Structure formats: structure tokens, C-alpha cells
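This document starts with one chain, in the form predicted alone, laid out as C-alpha cells.
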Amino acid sequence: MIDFAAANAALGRADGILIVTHSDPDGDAIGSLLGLGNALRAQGIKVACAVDGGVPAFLQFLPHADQVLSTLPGMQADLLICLDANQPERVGQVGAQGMASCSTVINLDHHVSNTGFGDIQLVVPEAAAACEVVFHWLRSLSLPLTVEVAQPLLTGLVTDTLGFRTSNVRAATLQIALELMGPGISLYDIVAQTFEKRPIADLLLWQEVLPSLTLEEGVAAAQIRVEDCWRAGLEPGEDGDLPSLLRSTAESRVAVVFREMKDGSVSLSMRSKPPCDVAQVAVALGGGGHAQAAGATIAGPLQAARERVLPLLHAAANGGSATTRS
């Protein structure tokens, strides 16, 4: 349910606003965070933007990315806005602090798996990105689309649709992109920054990991161990966009990368080609996402995680439905 009137009233009542997004943020998470935060700050509203771990390096070109907090040493907000997260657990430690301290929570999202948390719902499952929902919210507030607002929002829209190539892209999505380019935003520059500036560390990670690649029943799978990341010069948990690489193979319908984390858990990054749906698998495992891109974190070790998850993905790749296994 979309309730812009209630959200606008909450903004008007707030003495301080905290905006957060999900841990391990992508372009849509940071784009919506900065697009909304920059728009509200320009109106003289007291706003803090935060995400566990801060802004990833590839998105630090966005305006005011340096103002995003990675931790919250103190809380002085009474309104919490959670962006691009299907459940409250996804907004990490900064979100947990906000939930404990703020009297009102706005839930802005576009995941069909959203659990409906918070006091005010701005959840639009048909939207191609959370940035699309932010765009409509700012329109309801009659706020201008300055460069500082439009560039992050367009970046989120571009990255979450893989350059307007996902199945949820509609004519309305492209119209929003055109409006966001209006202030003089270069679509080419955004694509170059987000898709065409791959660090050599990503390729070194692929070199370490591709020997683990398997292809069974339409599912391409690979695993990343902690030591693979260290050898490539990356922090454990990074995947070098390997899930998208696996999905691009002609033979795969579904792709998954099992990422071993430092605490022994296993983070799953799943991708699919229409009509296969990996969101149902993610939800069954306690995660969430979209039909073509989803994720979850489960108990390790890697081999146990593979034995639990791969049968679910085989079913998703071949027209079945996901059911959990203990």
C-alpha cells in the first residue's frame, strides 16, 4: 500500500530523520539513500544517512556519498526511513539502532517479498527499483530534481535493471529515466562508472573461483572461500559480480554463488533468467529479493550449504517451487 500523504505528514512532524538501507548495499540501495537524503537536506531538513560499512567504492562518485555514515555513535532522530529492504533485519546495525530509537518507521521498498514492517508503507512491487518509488515520493512533495538528486536515483535505476535489461522494465521506467536525465545527467557516465570500471581484483577472484564452477540441471554454481578473497586482494564476502557472469552463460537458467563469510555463515547471491524465479528460493531460506536477483544468508559450512540450496534451485530452474529443508 502506498501512503504518500501519511509519509509527507511524518516528514513534517519529524525533528530529525535517519535514512538507512540494507547491508551489503547495491546501486539501488545507495542511489535511493542519497537521492532522498540530498533532496531533503536541500530543503533544510535535518537528515542523517547511514548504511553498515559505508558506501562501496564503485558508488563513491555519487554526490555527497562522503556524508553517508557507516556507524551511528549517537541517535538524534525520531523518524526512520528504511529503503530497499524487504524485512527489518536487512538494514543491519544502523537500522537496528534506528528501530530502537525512532518513534515512526517508514518502509519504502519494491520487493514482492516485503514483510510489511514499519508504521507507514511505501511498497510498490511493480516498481523496477526503490529509486523509482523515491522518485514518485519526491514528486508528491513537489521537490526539484537537481543534479544531486537525479544522479543517484538514475544510478539506482540503471544498476538494479542491469542497464534496463530486466523483465520488470516498463515504459514508465524509461519515462522516469528520461526525466532523471533532465538536469543534465549523463547516462553514459553512470554506465561507465558502474558497469565498465571493473577492478583487476575482480578478475583475480574469478581466477581463484572458476575452477569450482559446476553446471547441473540448468543451474550454474560456484563458491568463494575466505582465502580466495584474500588471495585476490578483496575482503571476504565480496563476489566480483560473479553471479551475473554465471547467469550470462548460454546453458544456465539460474546462477548461484556461495560466499563463505568470516563468521562461518554462507551468503548466497542468486540470479535467474525469466521465467525462473529465485526470489521464492531466497524467501524459503530467510532472505529476499526479486525473481531475477535475490539473496540470503544461511549456516555453513560451504558443502552443507550447497547440499541444502542446490535442490531448491534445480526445482526453480525446471519449473518447480522451493521448499525448505532442515
The other form holds:
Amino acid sequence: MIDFAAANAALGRADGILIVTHSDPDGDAIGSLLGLGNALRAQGIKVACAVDGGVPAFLQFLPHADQVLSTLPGMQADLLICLDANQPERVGQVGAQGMASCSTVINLDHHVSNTGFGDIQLVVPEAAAACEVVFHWLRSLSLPLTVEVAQPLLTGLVTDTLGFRTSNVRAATLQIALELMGPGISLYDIVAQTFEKRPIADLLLWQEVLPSLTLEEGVAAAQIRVEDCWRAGLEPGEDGDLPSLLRSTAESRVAVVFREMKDGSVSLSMRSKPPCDVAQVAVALGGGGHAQAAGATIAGPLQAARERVLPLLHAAANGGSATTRS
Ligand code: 5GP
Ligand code: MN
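Alt. form predicted together with guanosine-5'-monophosphate (5GP), vs. the form predicted alone above:
Starting with the chain above, the whole complex follows.
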């Protein structure tokens, strides 16, 4: 486990703290943001939490989600804490503002592809979620696990492990979950709020795009065009959780969804089953992520993106090196 001493000293010195997380935030991003933010604020520490676009609707049940800023009108922080982001570009506009005005940056993450940015690194690749690292940090500060702290952290742990189903779940992960349930947090409520809330629009998107499904060399692939999203009632760039659906097929070892974005670029969502590793493919394409879930944004159009990426994924699915840059 990493040494939290330098981070604790930076907290003690700070006049104001800005906490940010990756844009297009998921349960771990918002869970770690609110878990840490609520814990520090309860100690009377001046904290602002921010993420571009604010908290997504499905996570607004979390305590004090309404206090998360979507823009930063004025900045009075000198310590920036970046959560769940493997590289500084991931923390969006609010993060860039924080980087420009804060004298110290703490990088707290669990991505194997973390670039080691910032002045103080709290990066634990074996952690199942950024929330797990926040949990250990709060422990080192002897801060209490109140409902406002434990519920967001447990939400991050549950969502990033897809309900404790990913290959990085260890006995220690379940031990932390047990402790987070201690203050009376309902695991069922978190599951109901996050996994059991699929909008029907997701299924309408599947209906639109599944005709593009292919399975070659253990790689299940599908593509989503901007017009498919409009037809399903979704915003361009949304994926309706299709990458996980493709990976759940018996015949695939790797899954990929090519998403056409409004600016013509192509956003990739990649998934794999152990021992296949898609993080190395994502990094080779300028993105990042984990061995079993990674992403990148590359130049379009869709057909060119497919021709560039699929050979790399075929190699990843068949035990070969996929680090070739093409
Ligand atoms: P998803 O496919 O759910 O969007 O992302 C899966 C994983 O890949 C997440 O851990 C996410 O942080 C990472 N990821 C997705 N897209 C990008 C990207 O464009 N750049 C980087 N660095 N990581 C990404
Ligand atoms: Mn995460």
C-alpha cells in the first residue's frame, strides 16, 4: 500500500481544495469525488468538487451530489486532487482550470495506464476502484465512515466491479465493501439505483446497431453511428452499455464498440476476458484504461477506424502483442 504521508501533509498545508474527476463520469468517478469531498467537508475543510457537465442523473441519489459544480466561475484553491483519471487530459475543462491555478496536484487513481502526472501519486493499480484508494486514504487520516462518505464509496466499488464480478475483485475488496456497509448502507439500494435502471432507449439503440455485429478471431465488434443514437433517442456518443453486452457472449474474448462522434472522430470502448489485455491496445492508440475495459478516441471515419483497430484486437484476442502502432 502506498504511503499517504505526503498527501496528508499537502492537505494540512492547503488553503482551499479542488477535487475533480474524469469527464463523462461513471460511478467510481462520482463515488470517489463525493466520498472524499464529503469526508473532508465534514472536518470543516474548504472543498469544492467539480466535473464537466455535473453529476449524471443516475448518480444524483448520492448524498450532496447537488453540491458538485459543473463549471468553475472563480477559483480559490491551491491544492488540486484528480480522481480516477489516468492522465491529466481526462479531467476536462474544470481540471485544466485547476491545473492552471493550483500549486500542488495529487493524482489518485487505479488505472494501470496512469502516466504518473502530478506532484503526489496515490496510484494503486491492483485496487478494484478509485474508491478503494480513497477508503485507505481516509483510514490513514482516521476520518469516520459516515453514511455520506460510505454510500458514495460503496457505489464506486460496486459499479467499477460490475457488481463484484470483475477479475480484479479480491478478498480485500469484499472486506472493504463489508466495512462500507457498516454505517447501515444498503447494497441492494445501490444495485437498484445503478444496474436496474437501464433506459428503454438503450435497447432501442441495440435494435438499431446490432445488425453491424461481427465476430472474427474471438473479437465481437459493433458500430454506432450518430444517426443510430438520434433514432434511439440518445445523444451521440452514448453506447447503451453495448460493450458489456458484446463481452458477455460465450464466443468472444475481446469486444469493441466503435462510436462515431459528432465531430467525426471515433470513440472506442474495448472489453476483454482474462488473460486478454485491451489496455495496451488503448495506450497504443493514445487512450487508456484497464486490462479488461479500456478506451481511446481516434480519427474517423468509422471504416478507417475499424481497419486500424481490428488487427490490433485480433492479436490481443489471440495472445499476440498488440503494441504495433498503425
Ligand atoms: P468505457 O469503455 O466505459 O468508456 O471506458 C472503459 C475504461 O477505459 C475506463 O476505465 C476509462 O477510464 C477508460 N477510457 C475510456 N476512454 C478513454 C480515453 O479516451 N482515454 C483514456 N485515457 N481512457 C479511456
Ligand atoms: Mn475507476
